[in-house]
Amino acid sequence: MAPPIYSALIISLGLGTTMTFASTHWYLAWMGIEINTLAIIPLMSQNHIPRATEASTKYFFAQATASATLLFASISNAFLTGEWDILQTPNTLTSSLITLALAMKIGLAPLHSWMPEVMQGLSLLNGLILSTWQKLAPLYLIYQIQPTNSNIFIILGLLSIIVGGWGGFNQVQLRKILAYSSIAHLGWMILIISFSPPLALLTILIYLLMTFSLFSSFMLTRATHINSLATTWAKIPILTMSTPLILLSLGGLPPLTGFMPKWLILQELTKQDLAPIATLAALSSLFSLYFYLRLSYAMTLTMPPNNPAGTLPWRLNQQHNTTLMALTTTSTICLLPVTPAITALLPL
């Protein structure tokens, strides 16, 4: 692709979330969010393979059903209310379509089956895009509209957490993994933003650190599958130990930063009287800890079968600017000592 267009698509998904977050009124909301979506498509196919090709179209395809659908519960809205306005969604009916048309957006389960398979068909630069940036428009509508019934974000949530974890027992492929550990994580911000919107927002800003950490070694590593992973102390011996401590962090395993935003939600839905919910969800997390520690047993504790080690890769040294990589990674793992510095200055 030619660096002017690629640009341009990449100043065009900036453009779209800025105008989602700058927007209180509906149709501009759903116009940025177009704009985003029409911007990505062609990033995800512009490597001309099968595959990448089928990922982008499905993309379309779920992405202008869930946008058809917000439209027209935008439009049914401003015709009962009289309001374009973000805030004021008094209707029951229309928060919930809302509500579902942006929980397709991002993936929640039960409608995340497009997820899984869009991102296997993508590179992983795309597949960061697609899991970090692409949720921020929808998850700020969902901030925005709280609908006064939170049965159903407890729905969607704890749906999430379960499907993402039983989802990724039986993968191999890195990338629907990843997609799983997405869906998951989504879930336990939907699960709490009714109930306490700065501890959600939190949760996003750990879960973007931890992605962003996870992704960034497995590009530098060029690892899509489960097997190329036990060949990553060949390549570069330092992410043999710091790659398994971002995936405990993700499972929110106890010292690490993950755990900060499990341990907030958690003691937050225990307050509200949801102590059964809380109980499932930290259940159903155990899922997403398995897989995540199958990933890390197949970085550190095995070796590539019936390869003699002459032909494993040489450790060339990397042309990659990693300061930004070193950064995240050192916050996904070390932050859980100041959680009592950052619920003093969030009122939480």
Given for the second form:
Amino acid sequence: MAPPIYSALIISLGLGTTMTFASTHWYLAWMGIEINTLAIIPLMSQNHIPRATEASTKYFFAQATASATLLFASISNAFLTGEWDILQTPNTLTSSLITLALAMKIGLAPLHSWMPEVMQGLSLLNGLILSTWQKLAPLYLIYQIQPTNSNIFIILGLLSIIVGGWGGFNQVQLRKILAYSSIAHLGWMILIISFSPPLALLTILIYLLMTFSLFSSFMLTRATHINSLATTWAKIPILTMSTPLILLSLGGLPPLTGFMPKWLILQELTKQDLAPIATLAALSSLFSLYFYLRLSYAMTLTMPPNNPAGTLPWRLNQQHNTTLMALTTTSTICLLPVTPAITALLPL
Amino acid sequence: MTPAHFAFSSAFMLGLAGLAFHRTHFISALLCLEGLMLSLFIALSLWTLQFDSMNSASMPMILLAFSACEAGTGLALLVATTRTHSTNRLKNLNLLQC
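Would you mind generating the form predicted in complex with the partner chain now that we have the form predicted alone?
Below: every chain and molecule of the assembly, starting with the one above.
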């Protein structure tokens, strides 16, 4: 794509999210979300291959419907209460409709059907933007609704954790696995957002770190299938050490960073007398752990003298820019001992 | 719920049902999307007329601009889909299944 157009689209992506972050009026927030959607469609479909076009179409429909529903709920709220302020959204039917529209925007169950297919049709870089940057604006709006009725969030969260785990069982395509992992992690965030919004913020930040590291690892070896993971030892041997640790961190195992949000969320839910829900969430995240372990197995335990799962590739001399990836991978593996500092700094 | 509120709400719900249950053609889904935007335009215009507030008089026009951009994007995707998938039937969008 020509550099002026490419930079205009990237700047528009940044502009959209910034507008939503900076707004107190529902209309301006909706405008920021629309700009985000419109800017990423050309980025997704820039190489005119059938899969990318189909993914862009499905993404466009899901996001356009969700944006229209969001604006409709805001206008209804304005007609009923006369308020356009985001922080003053009282707890009526319209705030539930706003929550459902934003849930469709980020791909929470039961409004998640577009997510695996869209992720499958995109390149890894576009999938990274979709998983990380596009989630920020709607999550910020959900954070600001300041809900008092937690039922809808608990239902959305639990359903997303279960669907995110169960749906990824039968997948061999890495991008679909990453889509289901994204659904599961967003479920954890939404579960806690009505009880302790700073904890949801912590979960978002750690999820961003982990997802960026994993996508970067896959981008280095251009891996899109589990079989492609099996030849990583021949291309970049150090990835066979770091990527399983990133995957286990995504699964939430101590002593890696991914354990921190899950631990704090389960503690908060228990304090709110919701121990059965906490148990159900913890047990459902075992589903996700299963397919992360399957990816780790494919990467590490299929080296010679075991049977390799793929043929050896040519070793070409490639330049890899891994500065940011090194930082996020280290954070993904080593940040658990910092939990007391984070607990003290965030207003938990 | 005032009659005006009921009017645009029912128009929106009809359009949303049309978008959710579209069966055959891509373009009918795009038309329902335009119907949704039109009902929202009427809602914002009614806000300005009913409450006599000129503060938000520009909202329908901005909505129209965004809706036109979205319609343009939808039509560009329709053309791209027809070029790659040879038809605009929705059953043909089956490359990305499990």
